[in-house]
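As structure tokens, one chain now follows by itself in the form predicted on its own.
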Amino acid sequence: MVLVEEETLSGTHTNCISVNDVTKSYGKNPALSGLSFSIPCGEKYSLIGPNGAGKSTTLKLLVGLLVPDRGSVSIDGIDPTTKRAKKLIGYLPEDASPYNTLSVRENLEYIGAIREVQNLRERVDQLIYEMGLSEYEKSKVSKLSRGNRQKLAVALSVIHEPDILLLDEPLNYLDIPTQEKTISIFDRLNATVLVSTHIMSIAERLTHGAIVISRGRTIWDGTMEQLKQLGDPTEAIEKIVMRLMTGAAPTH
């Protein structure tokens, strides 16, 4: 699949996420080395790569927490550091840390107020119920288990019903029933989604497209079905991805 330039697709859709020839280093250590890809509005893609490939750095650039050393990133065609872009984005970082000194409900009310959520009380009530946090709504985050902190982090990322959802290993620490509830919540948003993960079963559940990166560069971009077609019909998709990563296959 050829990488899509930022333009109107089929006369109706534009790219909601664009990364163009981006480099980013931490001191002398390169994290991204000319990374490029784009995701049309309404599409759901996974960002797949080994540890150290630059996945989390890419999400931090897209959410405006970092800026590129070179190249550009955009959210719906605008700078992700702008107030307008931040209204569009829901972000779930890996190992998210809600405010420890606030309760579950206070975290949701505070972030919801910042996000200018309408009918905030009803929205908070809904998310507390859906994420199975009713028993803990008055508990300080510092007293929660890791799984319950992740439930709260999921709720915080979607409280304003974002148009663009950036998720870094979103199902970490969640039990199977909560994973299913979380997937349902994400699906209901009908948002443009980019999921950073190295677990292919999660990628297949949450998205239908894949961007494979290695050493800070895109090495393959296409649909999950196209990815599976790169191997034998009986071959596990993980093995196909492993070959792409180790062989540094060119983008199709």
The other form holds:
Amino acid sequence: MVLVEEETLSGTHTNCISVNDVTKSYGKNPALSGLSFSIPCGEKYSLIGPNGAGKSTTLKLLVGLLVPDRGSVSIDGIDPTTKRAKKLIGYLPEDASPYNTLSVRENLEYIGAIREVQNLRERVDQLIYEMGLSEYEKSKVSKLSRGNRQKLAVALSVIHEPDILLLDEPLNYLDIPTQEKTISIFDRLNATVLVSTHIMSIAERLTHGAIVISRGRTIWDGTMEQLKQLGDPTEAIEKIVMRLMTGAAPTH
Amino acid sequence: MQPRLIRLLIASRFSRPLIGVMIFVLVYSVLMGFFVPPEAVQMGEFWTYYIIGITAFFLILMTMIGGIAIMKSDLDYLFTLPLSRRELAVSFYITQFLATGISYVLLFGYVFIFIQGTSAEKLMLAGDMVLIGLLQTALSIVSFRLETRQKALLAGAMGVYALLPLAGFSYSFTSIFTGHILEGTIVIVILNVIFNYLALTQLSTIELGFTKITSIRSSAEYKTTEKFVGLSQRAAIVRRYLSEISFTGRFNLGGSVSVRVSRIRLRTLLIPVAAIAVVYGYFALIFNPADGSPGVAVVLSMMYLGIFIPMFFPEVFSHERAWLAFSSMTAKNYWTYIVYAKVIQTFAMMLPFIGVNIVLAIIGVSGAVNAIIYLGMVLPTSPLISLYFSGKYSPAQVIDMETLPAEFSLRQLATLVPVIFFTAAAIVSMFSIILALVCGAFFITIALAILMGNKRWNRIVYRLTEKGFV
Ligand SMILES: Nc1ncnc2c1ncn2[C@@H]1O[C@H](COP(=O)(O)OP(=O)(O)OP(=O)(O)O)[C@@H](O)[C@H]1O
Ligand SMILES: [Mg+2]
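Now the other one: the form predicted in complex with its partner chain, given that the block above is the form predicted on its own.
All chains and molecules follow, beginning with the one already shown.
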């Protein structure tokens, strides 16, 4: 981490996440059309936008599960499909489903082994304990409740202590104590963070910056403070975001 | 009876082109049964063994992988509608028949070519085949709630019972093929009454039991656990994939999409495989023609391995998780290690057959050397070719184990195209040892070509993701 910060200060490359003029369609169905933004190393941003805006697609491009039709994305200045980028990234998709054919502990051990995590046994014990999964460690994942499955997914996404976190609705299904626990686990990593969410209170808890997108384009970015200042002091942040989003819709 | 309900169920499960092909094959089979003379197909007395073997095989398969063609949307929407339970049960039974039992009825033509007897007997036999199809349907439904051990017991009992007529026993459902049509028919009717009664009872309470089924069927914890701590990337992937075996249930034109993955240690798997290999050896020895041409038992067995073995692999990937696998490792390495594990698994499964064939070759059974080449060179490439093919053309992901991913469609059958190549290779290999070697070299070359190239595997990952694979 220290190294990254030094690099940031000396300006070798300041952006850990960058998306440059990216266009991506699924068949004929456009998802992103000329999306650009970047996130400096160590910063935490929310990716906010209406349903179908392209948030999940953006994250999949950044993990290297998709490739842009046009434009480019980079993680710490490199292509996300490379080995080095993969070591840096921790990714949690929306409605994450761990391996159904493995138990809770086997899931963590398997991904830990593939990620070449040092002191894997201790790390797995710690995550199982922290996420409150001790009584389920031998359970088949297919028999877990939705919330417990999400806890396991969170643990899997941080098992290698990533420097860059890409999270898609990370707190879905979790009860309130687990939400707090999860937030503290994410915070402890001191990572560069990009969180896709609809829930403004979660955005405010996890991040200090926001990127608002709609129809596959960036329509606003800045700090949470700046976002609040767009409205009057009594106005709820949801209202402000709503105005931004509806303002972005084409006016026929 | 509600024709609209049945239409809805069929339309939500089978795509139109698939229904078209099913009808075509049925008509083709019936016409063939009436017009192809038995002399045109050289099977001799092996025919009886063949049809009885196939019947036993179908019943075992349906019992073992049985499941009910219920989709998530049925649970969420259909079962909440005020429909009579009986109508629902009957409608589900009909779709279930189209998904499972019909595969047996499609054999009709092949059976009719060889059957001799009066027209009354032939008519009775035709009816019996439909009834066996219904029995197959009932077994697939009944076995749904059974635990694996109970299923295996039921499947084993049906299999043994089906094979008994080969030992001269005439009170089995398959004795209709050994000249005891009346006795066989009586048994078929009795079995149908019992199992269809159970099946319909089960279907009429299905929505109540659904959540219970998942807990009855298997325990919440695994009995054996795998340890991955301290393993390298390759060792971890190989350990996992060696202990997991999947089978594509898209095995017939009924398109029963059943993507099953079981965890079974390789050692355990080798026991039944070795038993089958010994049975194979016995028949190869008995049906060894004097003229030096490969015997019908060798040819058919290799063909069936060519059909069967590649079907273990198209769905290997359906339980993968792209977000875990490909965010941890490069796509090429991950795929390569899976293929590595599956090639080892295939080789291990082929070893008993190779061993038996070596003995047969020493005895002088014709076709045994060709079989060794086929088993050792051609079939072990099938994991790679099948996996690549399904990844490229029809990737499916199973998120929820208990419900079907989607409707049955022709596109899903596309994953079975490699089966055609491997079956064809089995036949070609039987012509001469040189041809067998050429086949081996050809398949190995193709496999290596697929394995090379980083970009190819990344493209598959993009494609999977675009198809909604997470
Ligand atoms: N696998 C897919 N196949 C086809 N189209 C897709 C696929 N995934 C997303 N899309 C389309 O791409 C667009 C962007 O989808 P995306 O999932 O990125 O939106 P999102 O911002 O994450 O929405 P939500 O808030 O609902 O999660 C949508 O129009 C969607 O219909
Ligand atoms: Mg989304």
